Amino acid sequence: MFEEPIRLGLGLLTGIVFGFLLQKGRVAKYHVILGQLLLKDWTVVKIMGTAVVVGSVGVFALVDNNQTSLHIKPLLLGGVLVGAVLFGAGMAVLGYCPGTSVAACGEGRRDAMVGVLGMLVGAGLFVALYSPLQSLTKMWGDHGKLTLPELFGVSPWLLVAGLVAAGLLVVWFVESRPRRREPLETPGTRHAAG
Amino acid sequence: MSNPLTKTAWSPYLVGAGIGILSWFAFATANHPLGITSAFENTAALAGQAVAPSLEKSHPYYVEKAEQGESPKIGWEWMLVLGVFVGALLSSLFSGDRTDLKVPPLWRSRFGNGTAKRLVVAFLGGAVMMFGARLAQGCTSGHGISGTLQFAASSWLFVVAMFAAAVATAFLLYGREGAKNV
């Protein structure tokens, strides 16, 4: 039932750093998540985009040196598409994603705490309905652990380089434009002056 | 110079780079990508087993997971989730950026002050989100960050479909007018 203590300790340490970063990144806040989904506040995309670009460089370097292996989730079209749509709709309603809802609990937010209880119930429903759900998951086929480099027949490093270049271009473009004021916790006040 | 730990906000690029480097650490030390939701599945499965021990032999979930050597457990990822709570708690204690809000102001501006309404909707939203995450086998962390950085086809598809559904739902909830309150 328990993994060995060293793995438990490593998980806890990694999680503490993760939660610390999410809270400092202000994504454990309802108005920042909804601000992103209403296309007003691009904090979430900036954080996720930077994490993906920086992460891919190091992870593929580790893979090339046999320090780790890739963990690719299978392309089960039904499960991924139906799951993604339910996920997106639920996230917009809750106002936190799974990681940030746990971080929002750490920040004290009561609606996130209730949301986490709902998440446990949602996970329980999935476990209970596991068998009948398999036909939905595999509805449009199981395409296995497919990766984009395999699909395009190129080296992953070509995609890493493309990602880094695209990331730098976007940051340069975004940051060279005039800065918008930070959103306020209390809505409405900023617009009172017209 | 002020202590960065006591600041309420860091640059999103700095935070993103930190999460990227943290994923190197996770891959290098635990051979595991950052992900949140399978810990919830494990917790729910362990709770079910605790309530009804016979499920382990009779329910297809437990039987199939046991065959794959993936019986529900308290592991690296479970501790990661616990750590996220502790890390956010520490960060908010250092900076004083804490709240016991039940109804976020943006929500209040659109749906009113009712606490029960907000909490019921948050519960349902959380349930639907997690059910979707387990159908797709990942979330904003497992697919959105860890999967896309490995160029998994499933993860890039998940991110596009998930953001499209989330943006559409947010605009259904708030409308173009409500969006101006952000």
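Residue numbers count along the first chain shown, from 1. Quantities reported herein were computed from a predicted structural model and do not represent experimental measurements. By rigid core we mean the largest C-alpha set that fits within 1.5 Å across both forms. What changes on going to the form predicted on its own:
Taking the rigid core as fixed, one finds a CA shift for L21 smaller than 2 Å between the two forms.
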Given for the second form:
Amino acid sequence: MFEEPIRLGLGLLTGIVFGFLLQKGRVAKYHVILGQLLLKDWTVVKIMGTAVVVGSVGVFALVDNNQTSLHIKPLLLGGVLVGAVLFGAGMAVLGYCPGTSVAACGEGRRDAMVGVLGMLVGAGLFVALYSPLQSLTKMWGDHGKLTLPELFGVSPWLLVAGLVAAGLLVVWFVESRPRRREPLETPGTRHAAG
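And the form predicted on its own, for comparison with the form predicted in complex with its partner chain?
Chain only, nothing else included.
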């Protein structure tokens, strides 16, 4: 049922490092995420985009060296749509995504703690309602364990290279835009901003 202790420990260590980097990158702060949603502060896109690009290179390098394997989930478009709507609604209401809300809890932010509690309740409801929800998640069919390299019939590294190029293009675009000075967050701006 559970992974080996060394794998669990590695996962915990990786999570701690990722949380540390989220905090140091300021993406666990409400006003930074709000600035991203308003397209005024691109810190979140730069950090998360970098994580996706570096993670893609690392994962496929590990797969090529037989150090890990991919655990691909079936493509259920109904589930993806419902999940995307719930994710977007939760992020709009709370002002944090799941990862940044946990990191914000580490900073002692009570609004994020309420959000994490809500996520745990939502996860429990999903487990309890898993069977009835199957018809909803499969309303547009089960397309199987499909990956983009399989779909396009190309090497995964070609897509990773495209992802790296796209990431560099986004960074160039964001960094070439004129910067606007935003006021620093002070106690009280959390609610004033919302």
